[in-house]
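Only one chain is included here, represented as structure tokens and corresponding to the form predicted on its own.
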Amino acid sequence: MNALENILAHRSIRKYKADSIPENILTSILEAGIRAATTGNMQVYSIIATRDQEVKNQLLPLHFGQKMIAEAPVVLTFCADFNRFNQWCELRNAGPGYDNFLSFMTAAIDALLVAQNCVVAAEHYGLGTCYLGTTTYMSEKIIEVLNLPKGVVPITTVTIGYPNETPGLTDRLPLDAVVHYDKYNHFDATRIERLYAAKESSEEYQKFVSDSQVDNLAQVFTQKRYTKKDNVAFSKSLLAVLQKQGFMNNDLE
């Protein structure tokens, strides 16, 4: 498949064969990652490539026990990282001013761009991948396990390995739900109903509703999967991590 066909065929793989990833292929994936666009060509990110089983086992509970963390041959943790850049600036007598939230956002965006490049490259080699959204939820503990210094915050995690399953493609909303030409096109109730009709009527999501014992799919998200209580708790935790890691300075010194 060519690059576009690979992207259109993307699916999340959660079960992996025990086969290791050859060193040259992993290196090629990481090299593709760092060719991603980056703000000011600063490359304010780091990639932690974890292959050691003991370290993966330590990460496992921090990703809510999702087995692919322990089973995938490689776990990539993508981090916003101003630590290296700050040290370089200080060595050159160029006082860095990157201890603020904007700088964190800059580095987080850089890290996510690198992650997506790595995913596309991995799938080019026939490998399976899966993003884990638990990284920011448990960032404080991940920082401890991976020995991340001040100025570094984990943003997302991707498991990589040879697939041991072939799941179907996950659904997506129609293009006109997410693409706005020239200016934002506001939604009315009729349009919302149309855009979500296929998703809500699918057997998979109807089963989610039934298993969750709620009235509709929206309630699965708001009452079961991503509740306000959890969102606020994890937000507070992440903000505390940003403060500790040196990204919440709001004063000019």
Given for the second form:
2 protein chains.
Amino acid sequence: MNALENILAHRSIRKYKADSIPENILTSILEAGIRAATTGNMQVYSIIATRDQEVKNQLLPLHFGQKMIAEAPVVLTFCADFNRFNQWCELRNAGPGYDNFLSFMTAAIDALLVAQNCVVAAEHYGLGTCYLGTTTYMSEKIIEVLNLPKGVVPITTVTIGYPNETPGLTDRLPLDAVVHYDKYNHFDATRIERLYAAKESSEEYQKFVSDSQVDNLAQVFTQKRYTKKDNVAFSKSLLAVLQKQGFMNNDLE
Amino acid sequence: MNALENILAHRSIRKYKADSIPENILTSILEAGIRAATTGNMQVYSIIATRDQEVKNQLLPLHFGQKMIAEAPVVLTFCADFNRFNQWCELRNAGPGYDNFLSFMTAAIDALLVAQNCVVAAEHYGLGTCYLGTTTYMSEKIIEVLNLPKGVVPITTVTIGYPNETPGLTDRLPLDAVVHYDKYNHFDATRIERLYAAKESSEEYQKFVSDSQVDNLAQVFTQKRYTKKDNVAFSKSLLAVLQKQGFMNNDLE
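Show the form predicted together with a further copy of the same chain, please, because up to now only the form predicted on its own has appeared in this conversation.
The complete assembly is shown below, putting the previous chain first.
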């Protein structure tokens, strides 16, 4: 399968067989990960590859009990990481100036490009993967469990294992919902209606709406799945984590 | 070439032939991009595909004059984007609660996974790519040029075109510099010395050091390439952009 076919076949896999991932395959996936572009070749990221069942069990409630955390043979936590780089700078009498928000974003970008490379590589080996958004929600406690030092913030988590389900492709909006040529092509109500028509009329999503006892699909998101109340609480905790991990010193001393 | 070989062959390409990218190939790359995992299938990102020479010329100084912006046939700007999603929610009487920092991070993560998928797909077609970190530095002015509405923040930029150079693979630190098994494996000075030894002794980097008139490679980064002064200035402007684009309302009204 070539890279394009590989990417087009992506499904999130949430159920895994008990089989472990051979060491050489895991290493190959990680080696592919770190070929991703990185700012100034600083590699300001880290990958925590958790296989130990006890550590996975500690992570499980932090990921809201999503059971692939406990069941997948490998849980990869991708982190923005200036810790190693800063330690090197300090050993070399080079005062690191990376305790600020821009540097956090630089490191988060690095980490996410590596994550997606790892996902494509894992799927090349017939493995299934699933991203967990809970990582940014619960970063403070994930830092405790994984023993992450100052300068390190977990950004996303990917579970990997041999698939024990065969879901269909997930729908996507028409390409022109997300692609704009040259400059941004602003939306009016007619265009929004057209872009969301297929999604809103699908049986799968109509079931979401009736199960959630709301009026429409948008309300499933705003009232049930991604509420303002949760987002605000998680925003506060994530900003506190950036402060604590040393990324919010945005003034020159 | 399979997906793994594709990923392992990655080089950043900064010099392009004049050839344009056929429409069907660009579309295929973007279609591959949007197969990336996205939080709750909300697709809270957008891709600005700029081909117009005048717009590219306007972007050029914002990317510090890096000439691949003007010379690449296509410049892709990947954005965190809650604008379309919010407009849909508002049309459906579903009050969106996405004007906060957590939602910005959710959208930025979405955008970056799509970006890396596009890069892998572009390379599948024999195209070369280059990420530009200047996007987060100069986001305020990029927003003006690309006419990005509230709810949209540019995160990274990728130039794409047919390669007109054949650089070698870029070095990477040993895998154990960035991979930690189970939990974080803290560094001591001996380990840092070992991890950076090959890089520091390479001729290419030694030339960096002498050209920069500093004592060592770490100082090239801290004193020349990514200085505290710049990072602090860019942190302030990026945080101001998040505020202006509507992502820093972290209190429940």
